[in-house]
Each structure stands twice: as structure tokens, then as C-alpha cells.
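What follows is a single chain, given as C-alpha cells, in the form predicted on its own.
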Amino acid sequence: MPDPAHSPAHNQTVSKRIFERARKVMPSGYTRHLVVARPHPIYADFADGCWITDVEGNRKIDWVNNFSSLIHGHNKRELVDMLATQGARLMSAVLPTEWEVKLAELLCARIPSLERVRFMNSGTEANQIAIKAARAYTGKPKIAKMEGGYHGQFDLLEASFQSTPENWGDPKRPNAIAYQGGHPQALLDLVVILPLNDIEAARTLLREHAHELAAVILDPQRLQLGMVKPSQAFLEMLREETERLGILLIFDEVWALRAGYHGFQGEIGLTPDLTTMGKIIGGGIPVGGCGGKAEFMSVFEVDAGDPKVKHSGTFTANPLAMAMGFTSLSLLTPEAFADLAAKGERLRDGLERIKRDLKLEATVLGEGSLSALVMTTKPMRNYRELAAAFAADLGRSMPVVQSLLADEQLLTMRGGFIGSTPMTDNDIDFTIAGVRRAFERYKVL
């Protein structure tokens, strides 16, 4: 049993009182299901650098960074100054501002696929707009996505995000399964589910549905938080087949853009037709982006009359998000990305030492500033293998995660670590020491 002195429920009277108020005005007391915790969540108070402090005064190193959006951590001086300066000057307006142009110029200069860019307010919205653009350009209705792929809270793209052995069907022809209530069958009929890393099965499905497929969308770097990597050969097949069959290839780089100065597509040398973005391009402010080659982005053009795709929004390209995004990305130099990658490698090396010293049946995953430790040695080449690994791992890893939460560490429930630029070698070593203590404490061997 967990040591009560190290339980996350220890000394949380302030959070408990806040949660009791929350339950009276929000369903079950929550606005985000990702923060659901028992008996109640821990409420944040303030943060600085890579450390966050809750309302009880407990300080933790932040390895979640609001699910990757805070690549510079908290309270970055240049960003705080920009927030104050631009907030006092102009937060939002119906008129466009130069900040929008500056951020677009920066992105087009860095990301290989981008010749034209449009902005929106989240990664979910970016993927919605990208699908609309692909349909308008090709004149075809369906889209294809990876089994287990996550692309935000758009029910079309939520299909088979968390399907189960009871409903996922043939591994060569996965079923399109509703993720949650309110997902109509009519939308499921518009989705073709591809098995990740099965080159021949995916190629067969693409060719079979080519006449009705507008686009294939995937995160080219990872699948869910388990970091199941699409193989280079699989990605090359997708690029070759979509180009040959008249299907647009969309890279969802809402997460993957943090992989390097030129995004993940720059790291692997493959250029999609459209790219969706979010998180780090807003400097901590809600943002989304969709861009690609001018030919495919022409569906938004108004020069010749009404556009094929009409897109606007009250807070689209608001100057606060544009200014913060430009400032944040300007700080992400090649040297900054190299330092992020080095810190990530230092963490993974430390996790490997723990695994070896304690003889853990575990696997260290990740690259760049994203890392994970999962309690399995079985291969995870697709969603089904990932799901099986996490099902077997959950009971063994949860006590460790709970221990780390009580031991000045904040990480994802699946044991994921998302790095940020203010982290130092001492912060990395502090985390490694904490992970070792947690495994020793619970003897999860």
C-alpha cells in the first residue's frame, strides 16, 4: 500500500475546499476531463521556470507543461513582457495586425511545407480547417487516419481513438469506432482507419478508397502519449501513395513541431501537403495554425471571388496570440532545440540506468524533448500493441506516478516527460533521482 505521508491526498485542504465550490457550478467540478483526479484535483497557484506551486504551497517540477504548449516553461521574461506590452496596446480587434504577418513569415521560413498559413484558436480547429481545405481542393468526401490517432476534439477525427479488442475488428481493416456519445454513424462512414506501420495493409486501403479520399492525416512523430513511432518506410509509403492517388497528406504537428527548428517534417525529410500546428506557436496563449503549399491553400483565396472555404472567427489571429507566438518561436533557435534534445537525452540515459540497476521490465521511449518510461518490454509498433502494453502496465506504473506526484514531480499519468527550455542539468538529475526513489519505494520490479 502507498505510504500515506507520500500520498497526493496528503495536506490538500485548500484544494478540497475549492473543489467543493467547483462541483456546484461545473459538471462533477471539472472543465477538463484530463485533470480528473480522486478524490479531487490539485489546484495550481503560481509557477516560475520549470517549477509549479499548488494552492497548498507544494512545489513540483513541471514535466507536463500544459501538454506541451509551454515549451519555455512558466514566467519566461520575454513572454511576460510581451504579454504586458501587447495586452496594454491591443488584445483583440476586428482589424488584422502586423503580428499576424510576422508570425506567418517566421513559420513559412522555417517549416518546409509552408508557403501560405492561416491562424485559428486551437489544434482541434486547425485540423477541422485542414480537412475542409482538403475536401474543397479534391472534391472528395472521406478522410483516412491512423487507428489510435489523436487529432483533437473533432468527432470525425476521434474515430477509433480508443477502440478496444471487443470492437476494433480486423487488424488489416480496422473498424471505425465512435469514441464517445454523440458521435453519429454518418460521420464514421466518412472515415477510413489505417493500421499504423502495416505498409501493405495501409497501401491496399488507400488504393481501394482513393476515389473518395480527400486526405490522410497523422502525427508523423508519435501515436498518443506512448510515442509509438511511424516508421520512416511507412511515412515514405504514405507520401508516395497519396501523391500518386490524388490524396492530400496532412501532418498534424500540433505536438511534433517541437521536435526541431524545421518541425518534425524537417527532421525526417518528408514534406506533406498541409501541416496543422498549435501549442508552441502561441507562446502559452490559445492558438492554432494550418498551412501548406500555395496550391492547396488556394481554397481560401478571395482574389477571384468567393473562396471555396470560408474561415473566420472572433479571436482568430488575435494580436495577443500572434505577438506571443512570434516571440516564443523567435527564442526557439537551432541552439535552443539542440539544448532541449540534449536535456531529453540526459533524462533518457538516467531512466535507462534505473531500468538496468533495478532490473525493471520496462522500456524507455522518446526523442528530443519528449520522453516516457513504460512498464513493458514488448514491442509497441501500432495502437493495438500500445493499448495492450498500457493495459498490462497501468497497475504497476500508477503507484510510481502517484509517488512522484507527492515527491515534487508533475508528469503525465502514463509516465510521460515533456521538457522545457528553462530546465537545467540539476533539474534533470533531480527527476532521475526521484524516479529511482519511487521505484525503490514500491518495488515495481
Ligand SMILES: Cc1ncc(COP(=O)(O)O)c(C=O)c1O
Contents of the next structure:
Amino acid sequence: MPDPAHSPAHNQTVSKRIFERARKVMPSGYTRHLVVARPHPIYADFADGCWITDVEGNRKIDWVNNFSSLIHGHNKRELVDMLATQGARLMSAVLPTEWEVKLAELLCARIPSLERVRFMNSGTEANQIAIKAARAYTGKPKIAKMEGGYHGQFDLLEASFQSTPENWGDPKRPNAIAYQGGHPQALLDLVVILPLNDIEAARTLLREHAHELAAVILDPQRLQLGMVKPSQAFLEMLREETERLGILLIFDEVWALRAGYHGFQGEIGLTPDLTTMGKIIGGGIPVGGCGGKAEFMSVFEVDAGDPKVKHSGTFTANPLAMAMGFTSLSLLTPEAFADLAAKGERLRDGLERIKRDLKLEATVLGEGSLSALVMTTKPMRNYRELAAAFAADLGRSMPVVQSLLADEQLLTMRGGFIGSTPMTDNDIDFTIAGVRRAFERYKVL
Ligand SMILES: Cc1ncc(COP(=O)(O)O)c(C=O)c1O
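Could the form predicted together with the named molecule be given as well, to go with the form predicted on its own?
Below is the entire complex, every chain and molecule, led by the chain shown above.
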């Protein structure tokens, strides 16, 4: 997805030169569509704590944290030390290391659904493996996902990530729509799209497809960067129905795990059958994880011969990622989560004040370390309402986001703020002041 918000505002000479070289060796100069910016991206140079400096020498407070993965911001001393120590001892090998056991023990002790865990190298891969496990366990082929839900780059789960009014069909029975050019119909036929927060419609679809559904997967915390939240009642319905119908419930907590010490599932008191993880469990190094009750994870067991699901991977459970993940999570005590949430509250209070003072037609969203100020007051209960609000109103925030980017703030295109542990009250207040200035400058009222 191009992120025009990250287009450079000023001072672009060095980036322009790098980009000219990039265009000669990478399609359009990019290897990650998430960072597409016009006329070219600004390249990063180095970072310190929650501040990142680009190659032009501009410093910005980093509210993106590489899409939530850097919960300790940049260059946390304990993590840099571990990187150096473990890098010097062993980066990867064909033998397992104790680090994978330590990280698995830590996760099983904290996350309610986890009795057994396996590791991989990304959230995408975690979801792929979870789907394989669900199919092998249930013997059924299809997967249900939410309309608009994001689960990484596994094409099966990309169905209807960005469907449009022209193709999304009946709101009670959303069409499975291709996301990629060449997305095979055969893959779309394996996916049942559920309308988020429509309890009756989703229940009906689950019952209708129960005989062929291996799993339902969703991020239990959010849809599309936190703009839409699954209701507790919807999640409870999914838990009850899947259990009754012999379908596995997968919580994709690749992002949501940062919600608290026991993950998002701990916050809401609902336990899925399988949980997928990534981002913060690698301490800044690429990682993925998939776990659940021993019974569901038994498909990987080799005690009685060939496993039902075979899973290896060259860099799987490499000691660098395992050691970094263990160190990062060990620093995330209940007190650290409380502090992250308090800072999130401080930011949201400040955004609410700006909204009130400037009489903005806006909504402050978020919880814990995630916050957003969106330029709409319309309800956003599902992907379609979000898309409609975005088309009608949210685009208005773009100049404000642009202005913030020029004003020492790095945030997501839709005005999302993802906090990190090194942020101080001063950093938060600096951001609040910047947001106020940006709205005053653009008078988006
Ligand atoms: C909910 C969710 N699932 C899966 C992924 C994919 O993870 P990765 O980018 O590590 O493959 C993401 C990434 O943002 C995500 O937010």
C-alpha cells in the first residue's frame, strides 16, 4: 500500500540520489510497497530511543516503530548488548539452542492459550502454519476471515483485504475478492468472508459452512490499524460457535500481543484455540510464532512417526531472534505495560483537548499504547463503514499528517500513533503540541 503521507516535505537531496540508484535495480525503486512515497522516499540513517534521523539529517519522533514491532523503540541498551553478544556466539545453526526453549517457556507462561509453541520468521508465516495446523487437525479445507482483515502476505488470507463497493456484494454475505493480480479463483473459493460485528450474519455463515471450515482467523483487537474494533459480543459469539461447530478459532495477535502482559486475549478473557504472533516477540529481529493447546499443536508431534504437519525453515528459531525476543519480552513486565498504557492515555487526553478546543469533527481512538485521531464522527463498526468514512472524511487528515511529518513526527498515514517504552512525558507533550500546531495551520474543522 503506498503511503503518500511519508512523502518528503523538504530537504531531499541525499534521498533523491539514493532513489535514482534504487530505480535501476528494483522495480520502481522499491522492495516494500508499504514505504512508497512521492516523488521518492526519505531514507533512514540511524535512530536513538524513540527518535529516528533520516539521511537528510532531519530528526523525527518515531510513532510507527516499524509497524509496532519495536516496542522498546530503537537501540535499547539491553537489546543492543544481546545482539552483539549472541551475534558473536552464534547467529544460526542447524542445531537447536536453549534460546528457543526459553522464549517458548516465557510465552507459554504468559499467554493463556499457549501450551505449545513453534517459531517461524514472520507473522505471515505464522498464519500460514496456523492454517496448515487447523486443516490437519480438523480435516477440513476452508478458512473464514473478516472482510477487510489483514493477516500478512499469504495470498489465501489476502482475500477481501481491500474489496470495494463495486465488488464487495451483499453485506450479510460478502464476496471473496482478489487482492493481487493473478489471485486464483480456486484460492478465493477456499475462503468464507465474514462481516465483522454482524453477529447474526456471521453466525449464519459459520453454521452454513461448518462442514468445510477448518478455522476462523481474526485479529481480535482491531481491523485496519485500529480504526474498527471487534465487539466483545462478536468475539464471544465466535468463541461459542466455533467450539460448537468443530472449527478452530485463531487469534492473530501478531500486532495485538502488545496490548498487555497476557496478550490481547488476556485483556478480554477469551481463549482461542491457536494464537499467531510476530513483531514484538523478536525484539527487533524478524520472527513469527504459532501456538495453542497441546491437543491442537499435536499435529506437529513426531513421537509416533511422521507429523501431520511438517514444518522446518532455514532460519526458523535462529538464536539471534530467540535471544532478542526473550530479552525484549523479559523487559516487558506488567509495570512496563502499565507505563505504556499511561503514556497512551496522556497522548489521547491531549488529542481530546485539541479536538475540543479546535472543535474538530474527529474521534480519538485507541487503547494501551495505540492511539489515533481520525477525521470523522461516523460509526466505524466494520470494513465497509470504515471505507465509507475514509472516502468521505478521513482523507481530510492527510494535510495534517503531512504537516506533522514536516514537523518532527513520524506517524502512520491514517493518523495512528504506536507508542514505545523509551517515550517520556516530554516526548508525548511534544507530539501533542505538534498535532495542535498542524491542525491550527490547516484549519481542518
Ligand atoms: C494482524 C497482522 N497479522 C499479520 C501480519 C504480518 O506480519 P509480517 O509482516 O511479520 O509478515 C501483520 C503485519 O502487520 C499484522 O498486523
